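Encoded as structure tokens, the following chain is the form predicted alone, with no partner shown.
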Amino acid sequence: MKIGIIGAGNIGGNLTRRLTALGHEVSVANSRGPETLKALVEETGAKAVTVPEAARGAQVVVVTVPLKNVPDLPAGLFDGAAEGLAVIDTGNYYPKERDGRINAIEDGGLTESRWTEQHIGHPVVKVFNGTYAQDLLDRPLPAGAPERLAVPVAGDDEAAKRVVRELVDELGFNTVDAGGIDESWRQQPATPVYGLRAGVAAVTRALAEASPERPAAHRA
């Protein structure tokens, strides 16, 4: 499959690590351009490109970048992809430590990740915003193994979600249906699913147990 990841921090690198691993062709983007990653690059054999070329003809596209930079992501960005591409939304609101205030979400009511789909102007699918990123590279499990972390997994289209929970369950993890897009509050920081390494019971009981209301602690 070809994939784009656009943002090489702790979750992009080690997708980037785990999906060449698999033998997926994988192109890589950050902001500061395909010369800051050489290193990724020389390690795991994927292709540094710019941000736009990322999704250019790529199935799935996973968008690892701060909150506050959702913006800066260029218009057109999807034109060139695959049809029927999947976008997975990997990102967290936090509002005192990084992002600043969006009025949005603070009073709009707007999940994290639909204002992020009105920015980018495509259908998203959250998953992997709760999950410790060393995870992906010491945690994989084989199907079937009794101790095989799940991941709640969020979206409209489900198309692209099921695209998306096959590559999830390639990756080693389990995965939850966590409904719709406007129900992706349940996975965000400060819920009880948020970090949680557990297997599908635990998520999904986790899951029903989360608040819409967002903690003072994350709001700006």
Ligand SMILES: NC(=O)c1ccc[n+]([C@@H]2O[C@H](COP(=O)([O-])OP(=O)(O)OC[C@H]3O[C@@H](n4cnc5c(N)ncnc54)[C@H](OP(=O)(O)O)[C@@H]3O)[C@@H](O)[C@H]2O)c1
Second form
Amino acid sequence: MKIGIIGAGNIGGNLTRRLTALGHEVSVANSRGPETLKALVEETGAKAVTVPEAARGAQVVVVTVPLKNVPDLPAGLFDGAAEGLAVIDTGNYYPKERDGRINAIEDGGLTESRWTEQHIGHPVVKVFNGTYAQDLLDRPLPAGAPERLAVPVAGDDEAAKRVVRELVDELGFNTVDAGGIDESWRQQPATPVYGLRAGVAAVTRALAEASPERPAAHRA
Ligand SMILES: NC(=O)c1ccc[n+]([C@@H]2O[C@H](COP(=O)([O-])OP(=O)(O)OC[C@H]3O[C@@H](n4cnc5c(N)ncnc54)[C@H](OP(=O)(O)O)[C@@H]3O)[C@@H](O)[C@H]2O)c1
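Return the form predicted together with the ligand of this protein as a structure block, the form predicted alone having already been given.
The complete assembly is shown below, putting the previous chain first.
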């Protein structure tokens, strides 16, 4: 599959490693330009590109930049998107530590992924936002393995969600359908499922036990 990865940090770097190892055609971009991605390219065989190039013609694009940098992504990034493009969002809002106050999330009642979606102008599928980056390398297991970890997947576009769930399965994790993007608060930071290393049953339970109230520690 042709996959674009926007953001080459902890998550973007490890997804580049795993997806190239699985034989996908991966293009990866960061903010400083392709020439700064030489080491990752040499290690993985991925192609280093600009952000618009990562989006162009891809069947799946992963947006994995700090939330505060989402508005810096080029306007109209997905204007020429291929029919059926699935955009993965791994983002989290950390107002105190990293992102500063985002009013539409704090007061406007938007989920973090709805806010991202509005900025990038394309529906997203939220997954891996609560997965430790290192687990992408260390904890994949074959389908059916009893200890296989599960991750929640939220999105409004059922076809895109299906594509993403199949890709996550290929990456070595089970998935749990976490509903649409308006419900994706259930997997945001400080919820029971966030950072949970567990299988389908426990992840399903944790999603059900989440509270929509954002705890003080996770407010600006
Ligand atoms: N770290 C984790 O374990 C983890 C787990 C789950 C979810 N997440 C979430 O996933 C997102 C990414 O986290 P991370 O830890 O991978 O971040 P990170 O290590 O800080 O890497 C961020 C990447 O985004 C790139 N970037 C920033 N602004 C950009 C722009 N305008 N255009 C293109 N690329 C840009 C950076 O490029 P430059 O270096 O060139 O600036 C860098 O490659 C965050 O929302 C985070 O909360 C992280």
